[in-house]
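Let's start with one chain on its own, the form predicted alone, as structure tokens.
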Amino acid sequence: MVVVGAGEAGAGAVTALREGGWTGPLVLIGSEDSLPYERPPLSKAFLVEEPPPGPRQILTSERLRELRVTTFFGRSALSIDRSRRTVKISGGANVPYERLLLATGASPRTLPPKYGSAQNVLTLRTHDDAVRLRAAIKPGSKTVVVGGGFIGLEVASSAVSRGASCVVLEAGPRLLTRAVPEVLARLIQGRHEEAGVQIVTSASITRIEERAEQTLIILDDARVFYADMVVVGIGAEPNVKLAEAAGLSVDNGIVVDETLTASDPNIFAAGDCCSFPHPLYERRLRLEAWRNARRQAITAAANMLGAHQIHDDIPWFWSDQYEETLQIAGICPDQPAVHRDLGPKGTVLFYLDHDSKLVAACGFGSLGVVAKEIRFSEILIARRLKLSPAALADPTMNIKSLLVG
């Protein structure tokens, strides 16, 4: 078994393969010259904690030895020979496989070259990126974030928490346009503004340039923002070049079936790079989410061993900003929601289908309260229970009690 990609999905897969009973050769190939580590802390704890925590390793050297995994870290997979079932990696080696998992992840989008270039503009994906960003966001410094999505807002929260000033430039008419309902996005914007973050929506950048030791971001309405560091958080693109070159089907990710099998029965995909059909939402999804990578790794590993499991895990996302949390279970549709007002502890929105079954829930507020609401919502979604909108809207109704139907 060979796994390409040593992030959350790849590391989880080698563990699941060995624990699932695979006793033969097991290979993990990763382009970064480091042990697999978790990425979610890079925009949160790593930027604010003192002293800075080291990378939170998913697999230690000891655990890899215990699992009897042959590793190629700091080596990139260059090509796949599907007829010979080999993967060519940098350095010249050809690694044979019986089953291959592509867990190649995604890469941050960058600004188009027309905006110009500057030294102090970065994206945040790797531990090295986070080290550089942390060095820049100190008391009195200026950070400009391009993009009002999850990563951008987590960086903004971390920056002002460390005494830096921060401006968020969002091209859309509001924050979090891709996955978060407008009513919650406005609550989140209010929390950031309360903390001192300047939010600029409908922002159109025309030029980025360096002057003296600062970076200038110039908008089309002639406004100019100065920064010691510019962080670009405008989404990510799936890493599919290896799959495309191998002739696999690709469409906003490596196309797989419900068992995470690619268009070659000996090749599987999992994590941020994977476009998969979800039976509940009846459409293809590609999720850039920590838990999705972890859960898909387990399904893919089982199916590499012949289990034929369908992957129907309920999507779940979270983002911690300041002392509050944003959590989403399911995929929020563009339709009216049932509101549960938890007062100062937060707000939760519930989305029902035409049959009064819950399909998604989204909440923002106190970590303990919102996490509980979303955790039980996730179970309600999975069980496909019919629910009363009035009960969902009633903040005195314990959501756990709805599990009994």
Ligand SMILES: Cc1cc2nc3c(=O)[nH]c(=O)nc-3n(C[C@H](O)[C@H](O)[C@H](O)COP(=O)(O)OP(=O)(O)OC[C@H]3O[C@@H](n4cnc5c(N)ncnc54)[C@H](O)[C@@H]3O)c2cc1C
Given for the second form:
Amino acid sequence: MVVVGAGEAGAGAVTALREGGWTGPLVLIGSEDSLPYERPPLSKAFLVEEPPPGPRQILTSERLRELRVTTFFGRSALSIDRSRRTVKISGGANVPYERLLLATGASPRTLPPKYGSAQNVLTLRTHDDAVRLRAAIKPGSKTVVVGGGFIGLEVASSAVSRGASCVVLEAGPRLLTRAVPEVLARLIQGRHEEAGVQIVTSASITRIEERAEQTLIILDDARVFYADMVVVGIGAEPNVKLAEAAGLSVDNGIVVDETLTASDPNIFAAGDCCSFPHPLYERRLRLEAWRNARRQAITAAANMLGAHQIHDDIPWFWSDQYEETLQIAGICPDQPAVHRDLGPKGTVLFYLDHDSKLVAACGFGSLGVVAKEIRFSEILIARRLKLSPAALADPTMNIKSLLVG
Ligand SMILES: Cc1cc2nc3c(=O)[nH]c(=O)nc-3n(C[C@H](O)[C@H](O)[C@H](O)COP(=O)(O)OP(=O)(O)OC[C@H]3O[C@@H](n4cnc5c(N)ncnc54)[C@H](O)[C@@H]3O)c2cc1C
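Form predicted alone done; form predicted together with the ligand now:
Let us now look at the entire complex, which starts with that chain.
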């Protein structure tokens, strides 16, 4: 068994393969020269805690030894020979496989070269990126974030919490356009503004340049922003080059079926790189979410060992900003929602289908309250129970009580 990509999904898969009973050779190939670590803290705790915490390792060297995993860290898989069933890796070796898992993740989108170049423009994906960013967001320093998505807003929250100033430049008319309903995006914007972040929506950048020690970001309406560090958080692209070159089917991610098998029955994919059909939403999804990577790794490992498990996990995502949390269960459709107003503790939105069954829920507010609402919403989505909008909207109703129907 060979796993390419030593991130969340790859590390989870080698563990699940051994725990699932695989006793033969097990190989983990990762282009980063480090043990697998978790990425979510990189835009949160790592930027604010004093002293900075070390990388939160998913697998230690001891655990890898215990699992009898042969590792190639700091080495990239360069090509796959599907007829010989080998993976060629940098440094020259050809690694044979019986089953192969591609867990290559995603890479941050960068700004087009027409905007110019400057030294202090960073994307945030790796621990090394976070080390550079942390060094720049000192008290009194100026950070400009390009992109009002999750990573950009978490960086903004971390920067102002450390006493840096921060401007968020968002090209769209509002924040978090891709995954978060407008009502919550407005609440989140308010929370950032209260903390002193300047949010500029419909911002169209024409140029980024360096002058003296500073980076200048110039908008088409001639506004100029000065920064010690510019962080670009405008989404990520799945890492599919390896799969594409091997002739696997690729369409916004490595195309897999409901068992996470790619267009070659000996190759599987999991995590941010994978486009999979979700039975509940009846369409393909590609999720860039921590729990999805973890859970898909477990399904893929089981199926590599011959099971035929369908991956129908309810998507779940969280983001922490200030002392608040944003959590989403399911995929929020573009339609009116039932609002549950929990006063200062937060707001939760519920989405029902034409049959009054819950398909998604999302909330923003205090962790204890929002986490509970979303946790029970996940169960309600999975159980396909019919629900009353009035009960969902009633803040005095305990959401757990709906589970009994
Ligand atoms: C800063 C940040 C904050 C985040 N915060 C949250 C959050 O709050 N909540 C949430 O749900 N999700 C969050 N995420 C997303 C979450 O971390 C990802 O969804 C998860 O890491 C995906 O795991 P993965 O294994 O698919 O990819 P990755 O963890 O990216 O791992 C892929 C690995 O494969 C390697 N690789 C790629 N190509 C090759 C190759 N050819 N050969 C060898 N190795 C290769 C890469 O170098 C990388 O190490 C965050 C992500 C980032 C970057």
